[in-house]
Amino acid sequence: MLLIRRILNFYIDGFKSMTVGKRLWIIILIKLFIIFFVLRLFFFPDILKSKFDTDKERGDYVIEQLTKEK
């Protein structure tokens, strides 16, 4: 427990004394938010949920598409 507390205090003190690093972390967090939330909503919609009502229908469709010969 003491080791975990020392490690946490090390990182907390390090983040408190940062100047440029705080801005960089804010930029990183904003980018991650954009990548994982905004882009997912607009570019990766849940097509299966809009076409089919049940999980069984979705599963059957996926299996059919995977096993279909070209």
Given for the second form:
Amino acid sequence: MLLIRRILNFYIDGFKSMTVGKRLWIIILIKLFIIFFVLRLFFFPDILKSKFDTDKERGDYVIEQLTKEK
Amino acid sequence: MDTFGLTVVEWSRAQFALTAMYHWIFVPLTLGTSFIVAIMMTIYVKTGKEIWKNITKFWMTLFGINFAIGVATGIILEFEFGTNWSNYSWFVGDIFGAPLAIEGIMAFFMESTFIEILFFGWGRVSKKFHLLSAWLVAIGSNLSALWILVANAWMQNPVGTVFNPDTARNEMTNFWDVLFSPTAVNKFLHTISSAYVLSAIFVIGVSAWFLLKNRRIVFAKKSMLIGAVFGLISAFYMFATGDESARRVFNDQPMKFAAMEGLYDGEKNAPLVVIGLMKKVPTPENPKMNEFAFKIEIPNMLSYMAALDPNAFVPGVRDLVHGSEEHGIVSYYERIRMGKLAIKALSDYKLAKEIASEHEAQKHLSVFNQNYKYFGYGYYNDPHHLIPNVPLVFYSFHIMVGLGTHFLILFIVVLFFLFKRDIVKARWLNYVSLLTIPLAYIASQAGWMVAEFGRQPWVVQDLMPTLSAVSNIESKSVIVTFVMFAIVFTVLLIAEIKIMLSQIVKESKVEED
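Swap state to the form predicted in complex with the partner chain from the form predicted on its own:
Every component of the complex follows; first up is the chain already shown.
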């Protein structure tokens, strides 16, 4: 318990005493929000996962794509 | 369908290039400054001198800013694989999956755990544990780079795998062959050593600014010393690994090698073009044909660079397209024929499997296996579409090498002035050092341009070109995210530069003891 409390205090004190770090954390959080909640959800679907349910279907589709006339 | 004159393949390539190049603005500085900070902290722990503590803290702050702004920018590339490059993503699945999973588990957690100790640990953990954290952050960030570079190297030289025609996926047969392929080893070493050089130049350049402002003289000179020694050692290593990389490219990607030197007609005792200017000389068979309007050469050097033999034959673009029995080069015409056989055989194999005709399936599989090594060529009819943009690759290569030489000389001159002259008075050298910072980024990006434009049209060398790797999607959706990325990354870059500059100015105002 003591060790966990010491680790927690280490992080809490560290975050409290940050100066430029606070600004950086805000940038990191905004960036992660944009990447995972905006880009990933709305703009970057995994095409094969969203179109097909099984790996067999995905494999068949890719072979069809690879062997069709370009 | 074309949008603004570009196809979905071209938009997807442009988007990938944009995100990769922006990502690579942040990465090299992290790779190198992490080690520079660890070295500075080691000196502080050994000597106990306060100035080294201040030096370590300052460069650690700049490292932290760069790390924070750059972190997770590479994840976007993985999103693009699944959306824009789904055929490719499926085709290479296991090969990318394993290294990236190891990167996620081992390197990223190691890096992110110890980076907090590095920043929060001053006076809170023992000096030795703090120092250990600094080294583990450096090793962790470099290990992150290892795995993604191994995956990239596999795309340039696909080894240690076998294609499964039932699943359309490449399966790893030997992890060690993938990890320790000469291409992977060289790519990793050359990339990280170039990142170290860039970081050393960053340290020297920023320190030079202090000297130009006549501020923090001792602080700046000590920082410069670390930067120059680290940079000089890294630069020698960068040239050695670059030299070996050239031989790998000559063996595995001869078309890229020919493009790097603008070599259309192969020859024995091939000279190395040191400086050259290309001009377009379209021919009916190749409208993108280029020739040198002007060049300065070193006799026999290209042959030596390629095969460690000044008499060796180096094939040019035309030799590769038309083939040469004498030199054992299979023409692109023949490769296209074999590629088409492989594609047809894969299609027929799949049909035979569906109607449960095992005998037929095995017959087609045999044809497929015989021709698979040129599978990707089968998507083309005109071999000239398999030639990369020669002037772009040539200039990128020569800019990279030219600037690399400048960096090496700069490290030597800076060390000379630090030890034998008064570097504070050498204002010209400090200006050169400062102005070399953007040049280091240009050289670093140029290196990747050689690697990636030089291998076009291949996503996976000889097996998968961009046109078969791309997803069946609308180019309009790619344009929307292209514009979004351009805005987001530009904002991030501006934020990085602004925050860094404010920290540098703040440090310059501190009074030296």
